[in-house]
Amino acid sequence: MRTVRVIGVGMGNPRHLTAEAVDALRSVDVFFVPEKGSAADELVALRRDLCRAVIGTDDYRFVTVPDPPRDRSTTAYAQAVQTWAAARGDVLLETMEAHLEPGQTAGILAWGDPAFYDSTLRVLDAGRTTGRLEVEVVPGISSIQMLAAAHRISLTRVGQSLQVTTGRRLAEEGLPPGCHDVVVMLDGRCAFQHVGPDGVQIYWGADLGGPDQAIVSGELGEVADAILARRAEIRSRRGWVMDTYLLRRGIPHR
């Protein structure tokens, strides 16, 4: 039985590990990353860097796992991505077989927290329902949390629900009827700006907690261009941006 502890270390920034974070990656012996190129590789970069800035040792190895491509053609987009993640799977299972010991324990450091649009619990699924992984799972801060903070403000209000999509769900369905408070994330396409703007505030940010922060809030009328260019610049200088906002809208009266 190989052990592996999923590990959400926030967005990369070693102040904001758990405790608990930071036991559990020093108690890894090979930690497993995708290698997917271009930009994503700075990813594995600093995956690297949080490892070196926090366990204090080098009694421990990286492993790039290939990425299997996904069908980006298709319209059935769930079944694409459940294709993908089993395809993932099992490189991930004959990767791991290849690299880890029997007893060693493997370590998979999933940005944010692994609840939130990550899907290496997916990907694990098959081990661990064979048998052939013991999947544990540490939480980490999410840039959910983050934005709160970097804005100053709680994501729930008094009696109402707090709804968590992607910008895909946005683009195709609009703000969900009924709910006035809705974190969008995985937005590429910047979804936010095909919302009628009317009543609805934005406050966005990327890079959360990291040295290049960029939050911008306001009226989404106003700042929806400044948004867009403060992300285009971004993505120019580093390759990739990882973003989230919350949209906000006004509770009519009853």
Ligand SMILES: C[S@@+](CC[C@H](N)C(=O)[O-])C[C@H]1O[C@@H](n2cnc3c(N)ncnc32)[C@H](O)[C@@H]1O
Given for the second form:
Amino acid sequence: MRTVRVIGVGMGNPRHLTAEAVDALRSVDVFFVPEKGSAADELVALRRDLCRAVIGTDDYRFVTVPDPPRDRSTTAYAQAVQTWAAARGDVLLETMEAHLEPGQTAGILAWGDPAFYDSTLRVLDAGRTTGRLEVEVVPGISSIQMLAAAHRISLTRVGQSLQVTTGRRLAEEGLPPGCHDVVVMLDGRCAFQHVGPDGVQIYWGADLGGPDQAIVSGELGEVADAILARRAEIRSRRGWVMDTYLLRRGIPHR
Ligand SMILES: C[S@@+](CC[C@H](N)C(=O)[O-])C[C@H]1O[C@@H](n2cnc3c(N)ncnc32)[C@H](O)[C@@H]1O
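Would you mind giving the form predicted in complex with the ligand, to go alongside the form predicted alone above?
After this comes the whole thing, all chains and molecules, with the earlier chain placed first.
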């Protein structure tokens, strides 16, 4: 049996790591990282820097795992992602079994926290359910928490619920009915532009915790253009940008 530690590493800054994450990083023999290209490879480089900064020895290795292609032509998005996760699981298991002795510990560094829009645990499911892998999870600071801290707000209001969704869903379905606080992630197309702005506040953050951190907040109708401009500026300088935002509506009196 091989043990895999899925370690949430926050936004790549060593100061975001919990003490438990540091201990987990130091326990790993081999880190497995997906090879995806472009922006993702920059994130792989950040992960290596993070290990160098906190582990303090060099008795660990990095092994890159080839990423099978995803079918982007289909409209059945969820099905395509599920099929892709299964294919990634097969490749990851084969790579782990080739590079890790039984009894050794594998590590996978999850950006932010592995509980939010991160496929690692799903990819490892087959290995776990067939008894080939023991999976452990160390939580990390998510971009969602970084967003709240940067704006000095609580994401939840008294007795209210919070929904976390994707830019794709927001673009297709609009703001979920009955939900007044919605965190939006994975939004490459700025879906907030298509939300009726009346009575909606936005708290937006890009590269949270990183060197290009930018935040903007205010009435959606008044600040949307400023957000688009900030986002475009970071993207043109860096080649990519990651952003997250909260949309907050007034709660009608009951
Ligand atoms: C694949 S998801 C991973 C989320 C991650 N597991 C987390 O806990 O933050 C990637 C999305 O997270 C958000 N994100 C990740 N890093 C970010 C950052 N530094 N600043 C703002 N948003 C970020 C963006 O919405 C991005 O599209």
